[in-house]
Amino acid sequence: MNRIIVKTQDGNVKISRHIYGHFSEHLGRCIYGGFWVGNDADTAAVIPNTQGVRNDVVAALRHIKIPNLRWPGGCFADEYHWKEGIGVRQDRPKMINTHWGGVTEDNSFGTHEFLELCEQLRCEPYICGNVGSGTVQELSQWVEYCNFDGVSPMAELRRKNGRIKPWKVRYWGIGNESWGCGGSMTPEFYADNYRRYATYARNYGDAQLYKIASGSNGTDLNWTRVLMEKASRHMDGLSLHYYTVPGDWAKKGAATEFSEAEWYITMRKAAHMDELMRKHGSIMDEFDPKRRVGMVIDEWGTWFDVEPGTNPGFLYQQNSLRDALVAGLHFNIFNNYAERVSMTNIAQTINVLQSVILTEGLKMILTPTYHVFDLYKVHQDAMKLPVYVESEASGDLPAVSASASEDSDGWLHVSLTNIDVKQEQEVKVELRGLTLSPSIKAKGRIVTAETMTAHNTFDKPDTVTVKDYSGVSVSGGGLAVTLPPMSVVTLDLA
């Protein structure tokens, strides 16, 4: 028997809505062919759009209450020069996307287009600045261009390009993966550069910046220690990147053709996020015991081999029930570390890696991962409730994980995952501090399927979707829950 205790009266930390953030890089078909219809009159006539942005994509992301969107990278950020992406589109210089496929980037999607997209999505923009190949002045002027409402060269340039009022962009990344594609720096060198660049990223009026330092590549604890020791008082967030890769980097494994053994390897590697957050969080606590600096996991997700016949540099992969369970595991971990985690961003939103949306011309489908975002959106800005989990084993892993919250309307939400491929799991949920009447009804929704490789296609878009869940009842003052194999469930109680 699995046992979960939810401490309903001990909630004192808000689960930031920004934990459910997204990432959009100039990579493959994420921007072009994903979000952006662009200047092609023939394409724009076929695909409904508003100012070049696909209407169906906007509607889908607004449904899951997308809180923020990170852009323009990723590795692309540290070769991107923002002034090449403003002004008359046909006059913008072209460049080579050296990181992702060696394709021509025509810069038709730049600052104005991105911020228009965020306004349509009703989400916060998160801009990642160029530290690897850009200058301090370049980043400083980008902030001024976006945020200053007075008289200055950059504010006047923005007005000339059609935007009168500033956007007041709050979230700014100071470089990306500076240990690797963002400059191959040592932590000491980057810490000095971070302080320098961050100094000139100014606050203008009430546009107060939230500055995010480029953090560790997963297991590099020393990077976190050096950054916290040398630069923590200058930062608001410190990033962490970690991808769930079932194989090695040369042979990662297929997205929809995999064995039961590969399923469990994937779950084990996804669960490793908990250890990483505990270890990096412990170092952060040494230098920041009040937890002012947020942990920002602004790249996470599964990474498999690309789909056969697609450009290897476009990182296009399908998305199966396995991805849905990885998302559920991650969200439970993030929710349970809400006192330190201020933001996370799945990589990436459309057509790249663990996408929530796939597009093909006029067609659009929602992936199993999308539906898990839909299940967990109830936790956004709700109060975290501590959970204690005793779980049966599935292989060498706990079968069940959980997180819980209470929202401002008094609704209690409990999210559960069962990673077991074959066995359903009976779970007793004790809601400590709360007395339930037998007449109380708990409602729920579930994401699951009959096979572990189940996924949605353009011909069969609803193979894996959200369904109503009835496997819960009030028992002994708590909840008796039956979790089907390979399932993600969210329960809601008034």
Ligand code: AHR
Contents of the next structure:
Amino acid sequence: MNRIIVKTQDGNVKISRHIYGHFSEHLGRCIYGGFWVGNDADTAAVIPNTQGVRNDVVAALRHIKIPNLRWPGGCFADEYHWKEGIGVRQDRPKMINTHWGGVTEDNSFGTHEFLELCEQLRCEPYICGNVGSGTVQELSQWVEYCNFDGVSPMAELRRKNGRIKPWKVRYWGIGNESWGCGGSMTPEFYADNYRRYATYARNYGDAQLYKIASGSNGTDLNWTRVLMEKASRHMDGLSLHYYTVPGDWAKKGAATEFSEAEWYITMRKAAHMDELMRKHGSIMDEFDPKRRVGMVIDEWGTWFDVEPGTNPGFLYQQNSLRDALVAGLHFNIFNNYAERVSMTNIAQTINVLQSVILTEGLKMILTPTYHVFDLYKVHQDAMKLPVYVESEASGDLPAVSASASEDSDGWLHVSLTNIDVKQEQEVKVELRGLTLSPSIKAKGRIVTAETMTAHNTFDKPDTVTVKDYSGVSVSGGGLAVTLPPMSVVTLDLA
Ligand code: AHR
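Let's compare: the form predicted on its own is above, so bring in the form predicted in complex with alpha-L-arabinofuranose.
Then the entire complex follows, led off by the chain already shown.
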């Protein structure tokens, strides 16, 4: 028997809605072919779009209440020169996307197109600036271009390009993976550079910036220590990247063909996020005990071998029930660290790595990961309720994980995962501080399937979806829950 205690009276930390954020890079078919149809007149004529942005994609992402979108990279960000992506589209210079397939980037999707996309999505933009190959002036001017309302060279240029009012972009990344593709810097060198670049990224009027320093690769605790010691005063957030890779980087494993052993390896690696957050978090606590600086996990998700026959530089992978469980595990961890984590961004929204959407020409499908975002959207900006979990073992891992919140309308939400491939789990949920009357109806929704490798295809788009869940009842003043094998559930109680 599994036991979960939810401390219903102890909710005093908000789960930032930005924990449910996204990341979209100029990589493969994420921007071009995913969001954007603007380039190709033939495609644009066929795929319904608004100013070049696919309508189906916008509707799907609004449904899960996408709170923010990080762009233009990733590694691409530190090669991107934003001035090449403004003005008349046909006149924009072309460049090589050296990181991702060596393809030609024609810069047709630039600052205006990205910010138009965010307005359509009703989400906050998060722009990652170029520190690796760009200048302090370039980043400073990008902020001025986006945010300044008065008379200035960049504000005039923006107006000339058709946008009168500033967008007031709040979230700015100061470089990406500066220890690697973003410039191969030492933490000391980057910390000094962070301070330089961040100094000239100005606040204009009420457009107060939230500046995010490039963080560790996951394992490098020293990076976090040096950054916190030398630059935490100047930052609002410090990032951390961690990918769930079942194999090694040379042979990561396939997205939809894997053994039970690989399922559990994947779960173990996903659960490792908890340890990373604890370790990096405790270093952050040493320098910032009041937790002013947010932990920003602006890249996370599964990374498998690309689908056979696709460009290895495009990182296109399918998405199965296994990805859904990885997402559920991550969200429970993130919710439970709400004191420190201010934002996370799954890599990447469409057609790249652990996508929530896949597209093929006119067609669009939602992945199992999308449906988990749908289940967890109720936690956005709700008060975190501390949970205590006593779980049965599934191999050497706990079978059950959980997180809980109370929203501003007084609803309680409890999310649960069962990673076990074969065993259902009986869970007794005690809502400490509340006694439920037997007449209360608990409702829930579930993402599950019969097989580990179940996934959605363009021919069968609804193999894994969200369904109503009836495996919960009020019992002994709490809840009795039966979690099927390989399931993610969210319960809602008025
Ligand atoms: O998401 C793919 C790549 O992974 C990003 O560009 C980079 O930041 C990370 O290494």
